[in-house]
Structure formats: structure tokens, C-alpha cells
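Have a look below at one chain only, the form predicted on its own, in C-alpha cells format.
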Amino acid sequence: MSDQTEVIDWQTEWTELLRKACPDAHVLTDPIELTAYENDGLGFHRYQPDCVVIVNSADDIAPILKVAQVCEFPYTIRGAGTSLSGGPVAVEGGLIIHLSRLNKVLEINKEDMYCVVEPGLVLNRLNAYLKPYGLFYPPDPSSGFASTLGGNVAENAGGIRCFRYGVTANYVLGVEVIQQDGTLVRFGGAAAQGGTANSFNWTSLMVGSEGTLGVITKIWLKLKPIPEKVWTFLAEYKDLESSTKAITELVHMPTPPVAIEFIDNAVVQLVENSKMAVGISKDAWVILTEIDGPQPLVDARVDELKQILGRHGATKVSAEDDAEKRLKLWKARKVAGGLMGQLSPDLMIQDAVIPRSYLQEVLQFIYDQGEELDIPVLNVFHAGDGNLHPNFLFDNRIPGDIDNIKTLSKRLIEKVIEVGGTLSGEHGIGNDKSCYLDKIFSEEEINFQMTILKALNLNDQMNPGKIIPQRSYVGCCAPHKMQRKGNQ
């Protein structure tokens, strides 16, 4: 690499290059449309790149990777950056190749039942593409009116529906992905329904790898017969300990649910008090669960179903197979995020996973502590995985509450490494989480990891400051005036 420490103006020289390399794309410079890009969903971790490009084709990408060798500045691949762990931004600054633009359904294979699609794909958008096929994709995370499905596999992305039905990884068949030196590399693809057999499975690898080892530009993706028959199931507690102790019932059912989600009195005002209105209980505490399947076997399960909601001391029990009455109920469960934002200008969302047996204690433990630290713990989340999604309210403005915010999520994943736990469901890791890495791993596993990373990512040029806190382009061998840093 080079030793060059002249200042080099992106605006004259580099971004002069990336033009020439596509000139079809969209080259963004401006600081204000940069703005745009300085965070993803959890808002606080702030870093403006230099220069962002829009791509219209994946024919795009290759010459510009090829233009940040010769120009040694990091990159960042982006999609709808909905996501929750500071994955997409431009953490060491450089370019940001932002993928939306790359959003086709490029096949549906009814009679193998799986899809082709471009990374910039809407989730929710590829439902309503396989919908006359009768087919659908599983995994549902809250934000899939929003985020695509590159992001998706980038960060393993799960879900209301993964109890039952898993989570991205588990429907990933192939990837296509340009490598850093602008190779274009296929792994796996229709034919790995079947499995993966006598090679590495390297597709897995590239399933949450967080952008740092290649973009992806397609995906082979496989897809599920629609149910005929849905019923959604609503039962209301009087508190914490009834509410999971159902949960733990529901999950030892021979026959799971699709899901199983909590949600707490806190939320449950927030949404009774706004729009989203469902009729529940404002002194309540909910569980929110679904089955499907064959209309004769998914029919004679309701009694069950009520009965096990019901006698964990359920004060009210519904259930619902009207498609238009069940949607009301989920998008009341998907909408308590956004509403938090009527409460306070700034939310912190964790993603730890734990098992399900301390539901409850780890749940106590962090209101516990919240109510210490003075900050509001909201908690909606996946308990049929022990996929928690604690929110903290606060605001950034104030004097102490970002170091409040940033102790409670360090005594959270402690009690979640106490019990048991891991730092990330679905979120990812990015660069909100990965100060807690050496927590989990061993020196000697961090290090494993990293060779992985090193083999493909040479001198961490693609995402760096993300999963591993050494990883780091600018402190490598990028040039001295890359050397900067954004604002936390």
C-alpha cells in the first residue's frame, strides 16, 4: 500500500474517477445528501462518508472496487439501512456503494419452489411477486415494508415468523458476490435445496458477514407453499410472571407455533393509545401467537391453543383467522417501534438472545436497572427464540443519558452472558456490539475469526471498524488524510 500523505480532495480527484469508472450511476458529494447516509436505524452512531455511489447494475460494481485499490480508501456496502447495529455506515469514512437501485426479481421457479432476486429487493415486495405462485418467504423481520433483502442476508435477519419457520440462513440456497478485486464468484444456487455436499459450504459463510467479505448481487432464495388456513391467537396477562409461563408451555408444544411474541404493558399503552388500537387491555401484558397448515388439522388445534393461552392465567383470550382482522393485530406489533418515537427523540434497541428459561429474570433484571439509571425499558420481542428487543428511551441532548444508555446495554449483555446468552439474534454485530466481542470469544477465537476475514478482505478495506473492534483500514495503510473519525 501506499505511503502517500498528500491531502487528496475527493471532490476533484477520486470522485472524478468513480465517474469514469460508471458513468451511470448516481455520485453523491454534497454534505447534505451525505447526511442522509451517516446512520442506519439506531440513529446515534453518526459517520458522514466522503462520497456515495447509487449503482444502477451490478456491472457497476467491479470497476468501482477496482478504482478503491488504486485510490486505497475503504468502502461500505448500503441497502435500505434500516438495520440495528451500525452495520452499513461509513465508520473510517471513504465511499458508501449503496445497492437499492439493484431491486428485480430476476426468476420464480414455481415447481422448485425458489426465487432469484437482487440484493435491493424489498422483502415485503418479493411476497407480493410470489403471491399468485401460491409461494411465500418466511422470514418476516418488522422492518420488511423497508429493508432489503441483501440486508437481510448480511445481517441473518429472522423475524416474527422464525420460531417456526427459521431465520434468513436457513433459506439462503446462493449467492453471487464480487470479491475485492472485482471478481464475480457464484456459491451454491437452485440445486443446494438438496445440500451442500463434498465442498465448504461457503454460501453460510457469507450469511451475516455483515458486508465485510464481498457484495452480493444475487440471491437464490428458497420459498414455502402459502398455508390454507392461519388462525392468530391474542391473550392478555395481568403481569410478567403469567405471561412467561405460557411462553415456556407454547414452546414444548409437539406441534410449534409459527410464533410467539411478547409484548409488554408499556407498549401495549403505546399502541392502545394511538391509532394502531386493537381493543386490548391497557393494564394488560400480551402474547401474540400463530399457527397455520392444512385447514382441518390448523382448525382442530384452536381449543388446544386457547387452552394452554388460558390457563397460565390469561385474563382474556382471542383468536382470529379473518386475514384482515390477524393483520391488524401484527401491524400493531410491527408499529411499536416507530411509535416509541412519540415518547422520546432517540431509542436504543438491543437484539441479545437468551434462553428461554430466564425469561423472566432477565426481563425483571433490566427493568430493574433501567428504573435505576433513570431510563424507560420498553420490551416487544421474538420469545419463542429468547430473541430479546429491549428499547431504551432517551434523549441524546441530555447530559448523561447516551453514558446511561451505554451502561445499561453493558449490564444487559452481561446478565445475558451470565445466563447463558449470545450478543445477537438478528441485529447483527456491527460496530454498536462489537466492543462486547471479546466477552463471548476467546483471544485465540477473535483470532481465528480474523484470518477468515484477512483472507478476503485484505487490510480490512470492506466494512471496516465493524465485528471485530481491531479491524481497521484507515489505522492500516489507507493514507494519512483518511485518517478521521465521525462523531458517536
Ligand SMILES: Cc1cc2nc3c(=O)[nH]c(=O)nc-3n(C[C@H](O)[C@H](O)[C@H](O)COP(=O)(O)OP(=O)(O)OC[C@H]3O[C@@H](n4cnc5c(N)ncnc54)[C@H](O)[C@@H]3O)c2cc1C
The other form holds:
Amino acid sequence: MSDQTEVIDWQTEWTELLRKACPDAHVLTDPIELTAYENDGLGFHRYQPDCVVIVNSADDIAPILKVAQVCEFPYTIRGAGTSLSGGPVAVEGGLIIHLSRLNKVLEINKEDMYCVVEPGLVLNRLNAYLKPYGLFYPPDPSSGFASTLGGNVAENAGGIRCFRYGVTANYVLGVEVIQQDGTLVRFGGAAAQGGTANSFNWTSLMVGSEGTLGVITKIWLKLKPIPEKVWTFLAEYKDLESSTKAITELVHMPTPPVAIEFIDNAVVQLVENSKMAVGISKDAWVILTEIDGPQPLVDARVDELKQILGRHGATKVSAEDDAEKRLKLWKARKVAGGLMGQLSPDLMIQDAVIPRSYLQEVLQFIYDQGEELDIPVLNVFHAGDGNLHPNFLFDNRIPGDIDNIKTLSKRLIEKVIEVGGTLSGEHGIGNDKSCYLDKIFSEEEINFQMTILKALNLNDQMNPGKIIPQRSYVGCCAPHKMQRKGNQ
Amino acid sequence: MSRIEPFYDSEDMSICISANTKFGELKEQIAKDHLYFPLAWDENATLLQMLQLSPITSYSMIFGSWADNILGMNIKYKGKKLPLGGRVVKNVTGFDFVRAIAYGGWTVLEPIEMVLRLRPKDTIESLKISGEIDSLKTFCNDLKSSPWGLSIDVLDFYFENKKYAVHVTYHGRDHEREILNKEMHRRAELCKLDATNIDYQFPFKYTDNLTIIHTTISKTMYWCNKLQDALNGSGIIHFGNGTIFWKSESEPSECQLLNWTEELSQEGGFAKTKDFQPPVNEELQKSHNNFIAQLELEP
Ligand SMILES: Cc1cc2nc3c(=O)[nH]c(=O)nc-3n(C[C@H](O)[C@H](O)[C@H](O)COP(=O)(O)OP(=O)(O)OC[C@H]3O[C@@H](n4cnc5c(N)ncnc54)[C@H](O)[C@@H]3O)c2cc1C
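Return one more block: the form predicted in complex with the ligand, after the form predicted on its own shown previously.
After this comes the whole thing, all chains and molecules, with the earlier chain placed first.
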């Protein structure tokens, strides 16, 4: 992607117009300050924006979009920048609109079990606000300590407990959006559980739209009661086959666990060699699973869970209801990505979903392919949903490593598609996966996807280069790009 | 050939089936594998009919809406079959047209085949809770927002002139149902209500005159009273979701439905029947029309 990128020619008077349009916002143009906005959680694919506006109020946004419309430069919305698909980066330069300061909880309605929030609110902070009401917001991406609800909605974030509770889309009742021409619209609202009459459900189109259909400025979210009791189970297996059999049985339980996570033996070794060690045997393949709900009922389910986990040749099964110990187990799971940095300077985390009946076949395939290309592959993922997150370790400085990563990613994607899976389950497509889109979608399907962009995002001004690879902004400031498009 | 073709994978608990399949046929096909699709409610109606009437049904309390349980679909677009979504339970590849259509109740772009997420079937048990309306309301409100609310499959409030009842359904192993049963009796007793075991089936048929109201939970009683005054008949409130199915001898007039929708739409809700749904609301008119133009469809 990077060699094709053509940045726009930023004009200093645009900065002045932006300053005038929203005098209370912070406008950054110092290259040192802009560096912080170069990339997202992926770390590579770096693109420096020309300007960043940190807004203080949703009212600042429409005037900014009007300036963008008049001056014709592209812009990208940014929450916390933790995306793992290259979503909030300015592939073609231009402006980044940073929303972290729009972080208020606007309403918590206990009786109707919903809340209204601004998009810059950090996910875990929302749950802290909700706690006194006995309510929680279930989708739980591991980045919840930093990622914003606007980013979660725009990526349709998932997480560990989404196996039972569902992903972000299951909880978004409505959104307020500022469209490209500066108009504020509301899709859905507190009473919108039944969807929309006589049209597409526009809220659903906004969820997962990766900042390409408008700026989300207000979100209505459905809430659930906080479970009274939680049990976390850790089961160790001697091989991949036994662990995947146990996963299949867990998935088929009429009252399934809330989370079913898989950790391979390479990740276990990493964790056990670190300060986060929790006493797992170093060559074990692990299932970490959890049940929750009202205390008497959850306590009564413990034995069955232990039996299922133990049935498939588990070498050890433990159950924990002590909050501190449980937290330690989950920390060990969540810290895995960070620990991988000890093994190699670079890391590529993939995100694909397969029908769960193919778990063992696809996992074995990835290990075999990794071995063939000499790329270490480590797996820790949401097994209950069939949502794979293979981590490929590499060193960008070694010639050929990045090519091997691309080959491995391509083979993985091809295998995933062959078994009926899809490119992404929660991280989105961004610019990282857009090159694979035509592997899963036919030309007609891509054209159908494009129709919504043509309706709401003229000239691909909002977040160009994302989701659909051929999306490039052509404004009057970028005649060279027009030329390139013409030359193609 | 479409990327999505009819299939049935009992191990993965998913099926791709014609949208015009009657629920009874689907039920029969998957029952042998102890699977079910809990959101459908009338064996003689087709899946598409039920989806278009309301994506929220009794079992939405625990499983969410139909939209949360449709993994993919084929639609007819420009004379061809076009696949949307897929067959996996999480999918963020491109824009979510599957949900957008499943939640839209829209007859212009409608599914011809749907990929459904199925669930393992367990023993199900129901209780009928009866007594004073205010006590029933308290029972429902307390239950839905307590941790027990997470373990209840159905919380349906039956509303008829001076005749009210609540139906609670749950599933589980014998010992789990025993615990749930005991707790529901305890809660009923606390509210001075009677609880009796029954075999609960959603009482309405697709062929009935049904009016659907989507509102907030706290406004459901207000709307039931309004429907009672306007139409007579009886209603079921899916209490966890704020949706009302109202059955009456005669249907509301278009004018009534439009007036009700005007009020309900303040919070994103609306009123509809099988034959009438309100026009696209003003707020999304522009986006809708732009999109329709891009799709080259008739508005
Ligand atoms: C350590 C780590 C763990 C992670 N774990 C998970 C996980 O378990 N599950 C998961 O799903 N993801 C996970 N992620 C990925 C990431 O955290 C999510 O995609 C998250 O939803 C992004 O939120 P954000 O606020 O950082 O958004 P950003 O990264 O800033 O933006 C993401 C996208 O949303 C758009 N956007 C942001 N705000 C708005 C808005 N208000 N209106 C319109 N568009 C907007 C941006 O343009 C961009 O395309 C993880 C990331 C890291 C670094």
C-alpha cells in the first residue's frame, strides 16, 4: 500500500481556516507532535498526517467538516488509535480529527437498561461509571483500558466474553452522526431494539464502518445486569487435538460459558517464563473459560464444566472463584501479546474467523505453514467464536522476513476462505486487510459495498484507503492523484 | 453460484435455508441434532414473515434479536443472487448489510436465503406468575435487572383488560431448573404473586391481526393501555426488550399507526402491522434516498 500512497499538498491557510472554525480546539501541525498520530496499534504502516485537530466539543466537528469540504482535503477520525488494522491513520495525509476529549457519559437509565455516551469515552471507564447502578456493558476488547467507545463502535469490537454476550453491534441502539456535509443525524435511539421501519437499519451500517460514513458523536448502548458470581477455569492439555475436542463440547453446551479462550503451548511458555506466571505446565495447551450469573446457579454448574474439560485427556483442570486469582489468570492471557515482543522485534497479529468445526484443521495448517516459511506462529484467541488471532513473529530488518509474513498471511486467508470463514472478526479491514477483499468478495459484492460509500462519502474524502483498496481521495488539491487514477 | 449456498452444519450449529421455509420445517430438520432456532414462534409462518414482522421476539431476552442470529444471507439484487455476510458468528469484513437488512423490516432488498445461528436445545421449563398488575411490574423490573435476568430465556408480560400474567421461561439441567424454579417462586412470593408451572408457547399466530410497538421498557405499560383503549384485544410485552405484540379483532388505521410512530420515534421506536409500516423517518430520508439512488432502486 505504502508505495502507492500519494499524500496531498497541505496548504498553510487551511490550518488557519481550521483554527478560525473551531477556536476552542487544539490544532497541531508541528511534525514532532504529528508523529504521535502516524500509526495505530499495529505499529507499522506509518503515515504522517498534515494536521491534527483535538476537539473539545461535538459542536466543533461540523465547522471542521465544512472547511474540509471547501478546501477539499481528506480526513480521518481517531479515538485512542489502538486499532489493529490501520484504521485511524492518514494514509493520504490531510487531517486527523481526534475525539478523545468527547468523553462524557450523558445518561444512564437503570430502568430501561441503556446509557448514552460520547464517542471518546474509554470503555473501561464506562463500566466504572455503570457499576453503582448494578449494570455493565458486555463487549470487552482487551484494549478496554485505552480504546474509546467511538472506536469500538466504528470497528464493531469484540472480546473475550463476546462468545456469550455478543459483539458491539448487539449493543448499539442508536448513534448520532455528523455527515460529510456537516448535517447532524440520529439513527435509532433508546427505543430502537426493533430496528428501523421501511429502510436499512442505519445504525447497523454505522457500526463497523471504520470512520468512512460519518463522525459518530453520540452513542446509545444497551446494558446488562452485572453477574453476581464468576468462576474461571483453566484446563491443560497435552496436544492441540485434545484441546480442540474440549472446545467443541463447550461450544455445544446448552448454557455455554461466557468465554472460551485458547492458548497454545508456545504462549504458555512465554507466560510461564515471565513475572505473570500462573503455574501452568510449560508444554501445555490451555483452555481458559468462564461462567457467570446468579451465585447459586453458577455454583451449581462448576462440576459439569470441570467434567467436560477433564473428559478430553486434560492433564490438569482448576476452577477459581477468587476475584484476585481470576484476574491473575486473565492478566496472563491478556499479557501474551506484549510478551511476544521479547521474542522478536516485530509482530503481526492476524484476525480471521472460521466455522468452529474447522478449528483443529486450520490451526495445524498455520503451524505447518509457519514452519515451512521459518516464521514462528503463536496462537491465543477467542476459540468459542472461531475467531483466530495467530501472531507471526518476524524481524523487519532481515531481508525476506516481511515477504514471508505476506506469504503466510495470504495462505492463512486463503485457507480461512476455503473453509467458509472470513477476513476479520473484530479488528476490521482498515488498510491492512483491504488487499485481501477481492479474495472473499466478487466484483459485484465489492460494488455493492461501494454503493454506501458513494451515497455518504463523496470522493472518498472520509478515511480514504480503508476497507476497499481502490478508495483514494481525489480533491482539487490532488490533481496528481486524478492523473494516477486516469493512468491506471 | 453464490459464495453462500444452502447447507446444514450441525457441528458448527448453523444452517443456510430458504427465507420462505416454514418454521415448522426448519424445526423438524434440526431437532434430531438437538438444535433449535429460538427466535421463531409460529410453525406455520415462514422465517421471512416473522423476521419482517419483528426482529424482537420472546427469546430475544437471552439471545438478542433475529439480526444478532443471522450470519449471512443471499438477496436478489439487479436480477442476481448477491451474498452478504457469511456463515461465521463474528464478521467485520466490509459494511454490515446483513444486520442492516435484518433489522430493517424492508421489503425492497429482502433475503432469499438466510444463514441462521442455531442453539443447542435443552429442557425448557416455564412458570406463569399471576396477581396484581403493579406487583407483576415490580416482579419483572426487579428480575430483568438482577443477575437472575441473565439466566432467563423469556420474560413475557401478558396484558389484557383486567387480566394480567407474566410468563418466565428458562432452560438447564434438572438441578439448574430446580434452582431457577425456587428463585422464581421466592420472587413471586415476595411480590405477593402466584407461580404455577405451565407449558408456555407464545400465544399468537402470524395470521392474527398483530400490531407491533417498539418502545422503551418503562413505556410499555403506557402503550399497552393506549392499544387497549384504541383496539381492545390483548398484548404480550417482551419485557427485556420493550417490544409489544398486540392482537386485536380489527387493525389500527394507517393514521393511528402514523400518529403512534410520531410519538415513538422521539426515542427511535415505531409502530407497524404486517401490512403497514410507517414511511422512512424524516431524519434518515436524505441518507436513504441517496443510497437508493446509488443502488439504482426505486425509492
Ligand atoms: C493491546 C490491544 C488489544 C486489543 N484487543 C482487542 C480485542 O480484544 N477485540 C477487538 O475487537 N479489538 C481489539 N484491539 C483493537 C482495537 O483496540 C479496537 O479496534 C478498538 O475498537 C479501537 O478503538 P480506538 O478508540 O482505539 O479507535 P481508533 O483506533 O482510534 O480508530 C479505529 C477506527 O474507528 C474510527 N473511529 C474512531 N472513532 C470514531 C468516531 N467517533 N466516529 C467514526 N469513526 C471513528 C477510526 O477512523 C478508525 O477507522 C486491541 C488493540 C490493542 C492495541
